[in-house]
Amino acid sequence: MSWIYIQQAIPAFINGFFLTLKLATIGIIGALLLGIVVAFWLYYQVIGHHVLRLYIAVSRNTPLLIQLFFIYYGLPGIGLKIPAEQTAILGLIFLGGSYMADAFLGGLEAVPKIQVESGQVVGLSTWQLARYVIFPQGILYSLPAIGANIIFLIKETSIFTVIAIPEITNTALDLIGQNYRSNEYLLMMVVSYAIILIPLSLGLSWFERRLRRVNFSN
């Protein structure tokens, strides 16, 4: 182990740290608001739900590896070639989106029918029972998942190495080819994830239990 090899690493791995951070965040936000589409559109069996689910099983039974193939190096074939940032985002929204929409339509599915039932009684329209009866509490319900679904994407981020983005299993990698020198860098990459991963798992965990009591509360 020899700590001059990390220490003139650390400036390429802080590169590859904010960029898999970048990627991560907006590929995560962007799956984060196709899943509630999705989800409210299978919930309330919208014409089409059929094609939707179809997506859902399309992916989330391809790894993304094959679908960042798809997507890179398939696309130019009919003319439509995407930068590789944005064919990472893409390929994590695809991915992601059906990851959430499962879990927030396992949320929406937990709200008590009662309290539906009882909202349609006393009233409330449609958008006023999404908005104030299953909304909150789906989300509620779903909230485990979503952080799972969460950290999984930003553990599906090392798959970008295979279209050459710099993140940071890309830079281990590269830096290991140029200085062999494994140990060093695979203990800056699990690092460099860690420093990710346990906060914001721990962060999540913390969010939840919080949420929880307060809606108890209530």
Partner chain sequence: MKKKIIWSLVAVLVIIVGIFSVHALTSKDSSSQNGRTIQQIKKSGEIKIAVFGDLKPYGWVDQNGNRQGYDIALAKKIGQDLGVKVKYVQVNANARVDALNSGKADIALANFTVTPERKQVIDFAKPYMKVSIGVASKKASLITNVNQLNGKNLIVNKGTTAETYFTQTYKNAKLLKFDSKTQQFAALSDGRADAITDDNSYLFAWVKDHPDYQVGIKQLGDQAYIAPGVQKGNKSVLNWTNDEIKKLNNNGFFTGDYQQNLAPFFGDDVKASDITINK
The other form holds:
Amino acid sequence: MSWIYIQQAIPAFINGFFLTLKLATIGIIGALLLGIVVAFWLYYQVIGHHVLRLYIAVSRNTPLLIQLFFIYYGLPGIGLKIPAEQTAILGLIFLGGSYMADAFLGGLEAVPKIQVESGQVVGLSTWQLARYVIFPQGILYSLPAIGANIIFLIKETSIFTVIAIPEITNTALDLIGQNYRSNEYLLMMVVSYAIILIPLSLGLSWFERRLRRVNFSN
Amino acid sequence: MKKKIIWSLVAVLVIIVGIFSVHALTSKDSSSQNGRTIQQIKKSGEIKIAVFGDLKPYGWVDQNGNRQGYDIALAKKIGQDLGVKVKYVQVNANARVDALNSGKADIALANFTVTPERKQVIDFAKPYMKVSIGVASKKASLITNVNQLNGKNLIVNKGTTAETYFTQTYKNAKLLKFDSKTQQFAALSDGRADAITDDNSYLFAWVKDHPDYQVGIKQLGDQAYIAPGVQKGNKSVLNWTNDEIKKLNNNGFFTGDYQQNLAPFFGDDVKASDITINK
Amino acid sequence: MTDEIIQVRHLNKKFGDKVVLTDINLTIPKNKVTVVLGPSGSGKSTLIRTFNGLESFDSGDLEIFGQKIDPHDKKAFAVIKHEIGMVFQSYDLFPNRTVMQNITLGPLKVQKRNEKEVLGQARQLLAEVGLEKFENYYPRQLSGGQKQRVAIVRALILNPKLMLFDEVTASLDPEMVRGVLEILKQLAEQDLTMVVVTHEMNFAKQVADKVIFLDSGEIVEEQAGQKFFQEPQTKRARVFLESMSF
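Having displayed the form predicted alone, please output the structure of the form predicted in complex with the partner chain.
Below, the chain from earlier opens the complete complex, with every other chain and molecule after it.
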């Protein structure tokens, strides 16, 4: 273990750290929004929901690696050249959207039927029912799955290395390739991920407990 | 609550650092013989050789699933002279050192350029080929001088001498770092960068199939040598390989290897004597 | 405008192969209390749930407020739905909203009424059911009886022309039942049009202007309240009344 190598690599890891954080944040927000839309689409069985089922099947049953390869190396074949960072974000949204949709849908379906009927007899429209009754209650049932998905998606960013994005994993592998110091750089890689993931998972479970305490009843 | 979070963080970090420190300490103190000896390899009837799987014409897999190339021919020859079967371990550029030092491979014949950094962590046998770094780009916007790369996107393969050159000597290009040769050439074809840098011999081979491109800079930095790599401290395999390479350099094996495996892929830009080492 | 707020003619409904309502003919009189009685599983809940569109039906005519309802046209119900209040058997308050937020959701978001006026009416109604101090409580902080009283206020604040009560005391502990029934009795005295499904026979006897007795999805008797309890016309009704032994 040589601290000189660690010291020299700190700036590279800081760049990788913030790049990972940036791509993950945008990708996860995108995945959450897509997930909510898809979940409500399926919940209300709006026209086209069969196509969405297909999307979920494809997204969940193919590796992110293949999805990124398809976007980055495949799409230029039909004249669509998407830059690496956008490819990464798109890939994360495509993958995460289906996981988030399943998480949200599970929550929406867990809302008791009597709650929906109570909203109906008060006269709420479909949209109002979704906004004031189904979503705020469904989200509570969805939270554990959403939290797990967020962590899963952050870990998946390590695959961005295949499209030459200098995130944390790429930085570590690259430095190992140049200087052959596996121990130092792998340690820095693990620490970088731990700095993101440990506070996040503690924060998520704290948030979940708090929301539950405030909101669950009957 | 906050205290709890901080303490769990500290605990996890301490455990991680601890594991790595122990690993680093225990893996250092072994100076005598590392890895399998030639006798052990002969006894097992099989030698494990690290090769590329996607680097035409050095080490690649053809349409029928057979391994082909300049390095593969050498690997077969080594297996033959040792009287053992060859087991191929496919690697990427930046996995070559770890493949040796973890014992996954006895020898690496993967277009391995000798560098001072690498010499610290593995041992190289005598070289069997000479190369230098080149830069290829589109003919329409050909790059002929390294200063033209200032601020441009340049594709490199992680863990190659070209990457080292562009991180230590000429730092003004924006590097796109790929894991494999397939990915880096695909990215170049898709127009994701202005140029690619790698050992000139691959570039010659690639531009022959891609006439829109040309190797605008044929030699950059010092002449470098390609040699078999072995695990650091594996004297038994190192000595045997040195003798083997010396023999093969003298008896013209590599000229034949060149004619068979490289000449069909290189254009008229290259001659056998540019690549092989004859003494 | 007739004195009938609902008219049902030859209404039939099946769940899959199972017939739940057969050839229903009835009228619900305005400003009166109609009590729907019958054994468990006789179709009482399903019947009153067709009145506000929670259940569709297969054939027959349903006329509400003089307006004919197409059972498959959800939009038709949307127009009249907030004029029909309903309280269910199980607690149905929104757990993520306070008592006041539960009550005001409909008037503010559906009827788009003035907030000040709505809050005033809500406080007045809460006071009438003895819950004036609970407006900022969440449902989980209330007893079952308190929740049902809030549910009643939540329906009443929409100023409905018709109130449906579906076994509103069936899930309550015995000591809670009386308080809720007292409120229903007060409402009955205020000339509100009510349809009440219940098993509380003493209460039914006190409030019923009209009784509809249902068995196996058929109307067995449609009768004035006092007459049904004193001289039931059919054997099935007599057996039912005896079995309730009140």
